[in-house]
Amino acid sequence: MINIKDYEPITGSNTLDELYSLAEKLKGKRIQNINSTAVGGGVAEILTKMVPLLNQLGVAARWNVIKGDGKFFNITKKFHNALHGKTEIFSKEDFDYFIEVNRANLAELDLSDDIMFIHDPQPIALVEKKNEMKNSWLWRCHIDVTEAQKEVYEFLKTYIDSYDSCVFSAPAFSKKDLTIPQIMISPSIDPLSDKNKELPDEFTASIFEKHGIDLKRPVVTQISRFDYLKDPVGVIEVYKKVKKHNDCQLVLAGGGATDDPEGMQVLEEVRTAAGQDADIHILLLPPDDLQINALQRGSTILLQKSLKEGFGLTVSEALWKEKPVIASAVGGIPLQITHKYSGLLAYSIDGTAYYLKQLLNNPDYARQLGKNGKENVKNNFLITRHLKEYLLLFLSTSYREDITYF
């Protein structure tokens, strides 16, 4: 297990001293995180790291996962898509079943911790218990709801307004119609995790050899779960446009989340789009962060061609490896990339293809983007900064101090 003191060579001792000082003020307080999946997706990944580190700092933090069946997760996947702006059709039964499953979880969960930290829409209705408790409730929204389908947003808003405050990942995600305080806390990466730590070159080479990818030729990679909003089919279109002018290989690699029932359907569409091209490598990976790390480190250029994003931590992961990144200017990605300085922001398939050709033809420029990108992540998107902001949030909640609006 990673020890909080292991971050000192990266962040310096003053950062850790500050974390211990803040944590000391939370002694005796209990914090419970609740989300919908223990494996897959950015929320689970963050909590897997964050909760143990909070405990090492002396904060009594724990993490629970709600239960749900296929019907429930199909409904919440439609919620997810609708909140990102996709038009979905809902029946009254969908909303009723969503509430029914949340209430079934209410009957099983102990919700008595001093601070209840609820993540994303799936468990949002647990706040129905708030009036019976003498604790604080926070809702953490990890997705961009600025173009949300009105029907779904208004349904969820009836619950959001019952929380003491809510947390968004970027200032642009804030909602003027909410009656509760809103706080911005960007997600982060763990530089010492298996997904981000330094790897021997021999190990990286072995992963590429295992999947039949030629490291002697340029490799363009997108690491994401197979989801329509990550636009993997669009990535293949980009590759095909570039391939006419530049020799390269394409890697589309990722896994799935237990609360995402659409993944296999998207994967099949990606395989169809790839056809028989031997230079397109579609990798459905098990939960193996070392493989993902190696694929990022060994690639020439990394893409994140999302149509919508909550934040897009795969961008920070790629930049941390000093890799040039071309990403869509959506969600929290523009917070991570300063265009033409620490990466490139694109708005279309043609734009992504243009920048990809530019980087393949100018490796010195690509290397400089990667160096600038790593420095930006070090200064702004490491887990120690995230821990500090969560500790400050918990302190402000615990002592009922005023929380500043956006």
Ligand code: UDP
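Positions refer to the first chain, counted from 1. Here the structure is a predicted model, which means the values were calculated and not measured. Compared with the form predicted together with the named molecule:
- Taking the list Ser188, His119, Tyr341, Thr204 and the motion between these two forms, the hinge point where C-alphas stop fitting one rigid part best and start fitting the other is Ser188.
- Comparing forms between these two forms, one finds the smaller rigid domain rotated against the larger by 14 degrees.
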The other form holds:
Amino acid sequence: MINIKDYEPITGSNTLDELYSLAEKLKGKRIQNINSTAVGGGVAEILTKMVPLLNQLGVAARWNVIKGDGKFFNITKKFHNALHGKTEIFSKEDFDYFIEVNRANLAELDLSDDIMFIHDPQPIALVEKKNEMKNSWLWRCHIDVTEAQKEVYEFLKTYIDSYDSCVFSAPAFSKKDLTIPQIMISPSIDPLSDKNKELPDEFTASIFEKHGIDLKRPVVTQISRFDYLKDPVGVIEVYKKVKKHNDCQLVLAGGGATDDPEGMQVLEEVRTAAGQDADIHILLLPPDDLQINALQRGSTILLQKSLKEGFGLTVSEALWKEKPVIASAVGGIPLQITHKYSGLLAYSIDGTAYYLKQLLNNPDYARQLGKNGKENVKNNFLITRHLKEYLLLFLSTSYREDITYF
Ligand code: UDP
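Moving on from the form predicted on its own, please list the structure of the form predicted together with the named molecule.
Everything in the complex follows now, all chains and molecules, and the chain you saw is the first one.
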């Protein structure tokens, strides 16, 4: 397990001292995180790292997962899609069943911790217990709900407004109509994880060799699930435009498509768009953080041509490896890239192709963007910053709780 002290060479000792001193002020406070899955997805990924680190700092944080059956998770999946702006059809029974499962969990969970930190919509209705428990409740929204389907958003809003405050990942995700304070805390990457730690060059080279990719020629890569919103077909169009002028290879690497019918469909479209071009490598990968790490490290340029994005962790991951990144200016990506300083922001296929040619023709400029990008990630998107902001959030919440009104 990673020890909090292992971050010192990266962040310096002051950062850790600050974390210890903030944590000290939370002595005696209990914090419970609740979400809907222990494995898979960014939320579980972050909690897996965050809770043990909080414990090492002396904070009594814990993590529980709500229980639900297939019917419940089908409903919450529809919620998820609708919150991302997709049109879904809901019945009254869907909403009733959602409440019923949340109430069944209420009966099983001990919700007496000083701070209840509820993640995403699935367990949102647990807040029904707030008045009885007389503790503080925070709702952490990890998705962009700015274009949410009205029916689902209004249903959830009745619960959101019962919380003491809510946390979004980017300022652009805030909602004008909420009555509670909204706090912005962006996600983070763990520099010591298998996904991001330093790797021996030989290992990186072996991964490219395994996939038949020539490291002596430029490699342009996008790492993403095969999802329309990541626009992999658009990436192939970009590559085709650029290839007329510059030699390069394209890697589209992603996993998780086999159990996702839409993912398989996107993958087929990607394969059709790629045709017989031997310089396009479409990699359907099993979960393997070291392999993703190597692909990011060995690539010349990383793309993230998403049409819509939550935060876009892949951008921070690439920048941490000092890679030049060209990404769409959507979701949390503009937080991570200052255009022409720590990467390039594009708005179209033509724009992405233009910048790709520019970087392929100017490796020194590309290298400088990568260097600046790493500095930005180091200052803003490492797990230590995330820990600090969570500690401050818990402190401000518990202070509010301690205030006596006359
Ligand atoms: N990822 C992975 N394997 C893959 C594709 C993606 O491990 O085949 C990881 C990627 O490195 C990143 C996360 O999945 O850590 C995706 O997060 P992001 O915020 O970029 O996009 P999301 O998939 O959550 O929309």
